[in-house]
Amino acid sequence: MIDINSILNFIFDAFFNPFDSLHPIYGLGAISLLTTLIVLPVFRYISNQEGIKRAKDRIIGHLLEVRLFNDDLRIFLLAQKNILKYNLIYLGYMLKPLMIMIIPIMIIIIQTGARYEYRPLHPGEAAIVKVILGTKGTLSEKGSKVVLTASKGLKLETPSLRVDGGREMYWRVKAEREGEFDLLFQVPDGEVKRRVVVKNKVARLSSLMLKGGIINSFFHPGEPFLPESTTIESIEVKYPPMKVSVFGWNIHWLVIFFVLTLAFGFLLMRPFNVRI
């Protein structure tokens, strides 16, 4: 999965790089259009287009029955029954293509979220860094010792704050200039580096750095993984959330992605000869 993530990161980095200095709406618009151009042809060829057309025609026909014969209880109830029946048939036709397309759509959403869920720090901003160590039952006093040092470009503003019996540790780190810098965590079983991104552009990053695994690899492609042997379970840099301003409204990137994808889908359905 890690190798697959490396390939996916390379592909999506190449796609998003032309938009990293622009307003986020441009990158989101581009990935929404690409998603539509992938989904429509796939949906066209793996779905039963004739079956979908027949089911929709039957639904419309029975809806007209309800309007025309609403004073005849028998016909009205029979039409309602048939509307439900052909709605279920229609959903059945939609299920197969949706099940096939869910994986590529999830990959696109996760890779897009790695760039638009959070934004990098700006020079002069500070962020909280959180480290979670092993479980209380297996954590020795020696194993809980963590020393943090920051590379030039970052400044540690506070000493470590320990909570939850020493299992959680917090620091505040200030960005002094643009660039990509390292936080070095020294623990008894080795050293762990964590990247911190400081720039005024869109960048691929992840708030969390975790140990490997299929689920973590899939949902957190923005950072490399912690060594399995380390005492550290996770390192979190609390990046600011990305704010995408549209006509003065701050809208979450996922809402914009779905709205634009649906809009492109309706615009391109006829040219691709797709029935949904």
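So that the term is clear: the rigid core is the largest set of C-alpha atoms that superpose within 1.5 Å between two forms. Residue numbers count along the first chain shown, from 1. What you see is a predicted model; the values in this text were computed from it and never measured. What changes on going to the form predicted together with the partner chain:
- In this overlay on the rigid core, I108 has a C-alpha that sits less than 2 Å away from its partner position between the two forms.
- Superposition of the core reveals a Cα shift of 2 Å or more for G92 between the two forms.
- Relative to the superposed core, V66 undergoes a Cα shift of 2 Å or more between the two forms.
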Second form
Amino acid sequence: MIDINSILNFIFDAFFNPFDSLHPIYGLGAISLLTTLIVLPVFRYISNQEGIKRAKDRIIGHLLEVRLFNDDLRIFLLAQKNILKYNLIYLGYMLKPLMIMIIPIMIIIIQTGARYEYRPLHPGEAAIVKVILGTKGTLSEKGSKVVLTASKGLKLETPSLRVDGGREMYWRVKAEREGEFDLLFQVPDGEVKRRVVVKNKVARLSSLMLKGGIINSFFHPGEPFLPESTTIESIEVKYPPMKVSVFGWNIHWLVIFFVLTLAFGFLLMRPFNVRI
Amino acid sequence: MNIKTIQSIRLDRKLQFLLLFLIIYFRSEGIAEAYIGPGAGFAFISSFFILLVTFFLAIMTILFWPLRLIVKAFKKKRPANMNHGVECVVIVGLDGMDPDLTTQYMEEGKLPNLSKLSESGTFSKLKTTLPAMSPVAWSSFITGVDPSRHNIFDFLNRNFQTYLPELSSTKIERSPRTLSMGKYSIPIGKPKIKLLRKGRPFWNILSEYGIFSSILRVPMTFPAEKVNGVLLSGMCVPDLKGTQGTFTYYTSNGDSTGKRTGGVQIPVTIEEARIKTYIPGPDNNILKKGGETQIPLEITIKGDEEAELKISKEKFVLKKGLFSGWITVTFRPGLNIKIRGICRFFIKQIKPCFEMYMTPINIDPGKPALPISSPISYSIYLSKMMGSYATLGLAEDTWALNERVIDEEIFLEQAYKYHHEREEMFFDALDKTRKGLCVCVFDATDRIQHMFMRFMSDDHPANNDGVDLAKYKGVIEDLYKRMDCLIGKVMEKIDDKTILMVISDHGFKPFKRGVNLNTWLYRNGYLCLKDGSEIGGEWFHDVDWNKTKAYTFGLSGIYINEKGRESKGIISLEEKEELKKELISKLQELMDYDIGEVAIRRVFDSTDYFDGPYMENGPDLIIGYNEGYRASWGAAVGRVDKEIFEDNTKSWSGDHCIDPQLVPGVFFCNRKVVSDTPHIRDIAPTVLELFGTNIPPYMSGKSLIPSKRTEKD
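Let's see the other form, the form predicted together with the partner chain, since the form predicted alone is already up.
Following is the full complex, with the preceding chain placed first.
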């Protein structure tokens, strides 16, 4: 899985690289278009196009029925029932493509999210660093400490704050200049490094750093895993959420992705001869 | 590994996949992972939208229901009398159903449902119009008046200026103003589509009383007029080219003649198992230079039994000997204008030469280019509910069979497919019209009798020396049985408060001999040809109008070349009456000496039968041909042939354009009626009477089921 993640990171890094310094809408536009270009032909071949057409036609037919025979309450109610019935049938036709498409689309969404969910810190900005310790053999029981050291370019602004019986620890770090810097966490059973990105560009980030595992690595492709031996369960750097400004409105990246894929889908539906 | 182990591993993998899917799905956070691409996005958004619209419609309908009822109650006229207790009237029109054949089959016990209807109600002959033709008779059915009041005398009418034929039913006029832009001449405004049939349909009178009507495929209802209910036009709806049906025949057989009546033949060549040709479409009205719009058609031959057709970007495989479904074709005359039609393909032969038939391009009911229904959404509704369907008025391709482009089997398959489409829409309409009027006209009876009448008599000249006689002898009997089944299904669906009428506009007789009255007029000095010619081309090509007194075209009329009416008229009004008398005396009982039979039974002077405002548009004399005779194919297109009489060897072997007395229609009703001799004009006043509405005084028909009120009057 690590290898797959590395490959995926490599591919998506290469894809997003030209858009790093541009407004996020460009990168999101490009990935939305790519998604549409992948999804439409696949959707055409794996979905029941005839069934979809039939169900959609029936829905429109029954909607027109309501309009045409609006003096007859019986026809009206039957039409309503049939609209709902064919709506369900229509959704049913989506299940198979949905089951198949979920994996590639998830990969695209996760990889895009790794770049557009959060933005790197800007010089002068501070972020909270949160560490969660494991339950077995916790440091709190032993009374040990987690010592955090920031590399040059980062400044620790606060001492550690422990909550939840010592399982959670918080610091605040401030970015002093652009670059990729390390936070070094020293625990009795070893050292753990965590990257902090300070940039004015789009970058692949994961707010959370977790121990290895198929699912974790799949959902958090921006950071390497914590060593299995360490008692640290997770390290989180609370990057600021990315605000994508479109016509003065700050819109979540996924909304833009959603709208753009729909728009591209709508535009390309006919050239690709796909019925959705 | 044994099989069990392999199976368990497979199962295990499936489980793993399912598990992984579920983990991914349920580990998803927020909306981010709930979105599965544009496909599902569209699906969920449109589903949500549909639910929203449905909900909105439901709320609005329930809220406005009482209000609508109140408004309607105030708006509509109140019926004068409702003492019939009738809630619904269903009229099934079986175009061309013959009373003699019906009686014969009923007596033989082959039509049990019609027999039942006859026993419990009425069965009689239904007098037809003069002349006995579908557009004329159905127009009288619609309006309750004679042809001089509804203006339809034939399929064609003549232009008084040019003597050229014009469609009698509809006139399509382009917008007179255009905008010139480079190579385009863009019409400003829509073309005017004018229904030339005059008079008021009786369902429009019912509309005033708030009575709902479902009118399906009744001839002469194009363009569709507004009605309280739904209407789908029938006979006279043109194809996409604006004709009454033009088929296309693709052939690589160089021997085939290039001329086809009612169709076009496109020669093709096969190169490396591929044919590159085109689909001919409507005229390009927005290009200054005009011309025909076309769609590229590429045919790839795949062995001896099938071929792949590529139309625009769409591909489909068609097996030899099987009809394709309805294929949508989109013509693009320019400026992003699209004209959509539907057609079907049939590969007759692949080797040794390629032969493919394409039906006339019907107007796409899903996106109609012309007003074929009222409201326009009705044709769309039907296409969404039952798929594409034939919209052309004369959809059953009689010309293609007549030209032997298709054979009897293909024709029958086509005719019954269209019949089933109409049955489906009729039963849907019947289901929707629990109160009101439901009318549907079925054409298969007419088209099949036209083409298969020759198999009913051994001596028919079109019998092809008896080939296929046994094979197709039973086709018409089978047709009547199928219609009987249809009526049986209708009877099952109706209740006591429903009046059912089964009618036909005319009957049928064999058409064995053609009579060219232009040749007769020429030989008798009433029609002159230029430069001493002995034969004249189509549409009076060689006629010298300055010396011609009378002429004929179409299927039953003779026209006097009247001074002041026709542009080159030479006969004054005073001379006209004398001339008519002269022609009547000479033509009545005209003998066909080759056979030894009377070819013309009667000649009708139109002034003796008509007195309506449109009388002048009709023929001056109407020919009542004897059984077995009809206007010849040449006379119908204004030709002067060598012979007056000729054998009819065409597949079109039955007809009804003869003396109306010989070809009455049928009238069945599940109630007793007062008249023994009902006329097709009587149906409109009868229906109005049944719903208790006033019968307009201009209607010449009489109610067949009068109420007590009318009886008192």
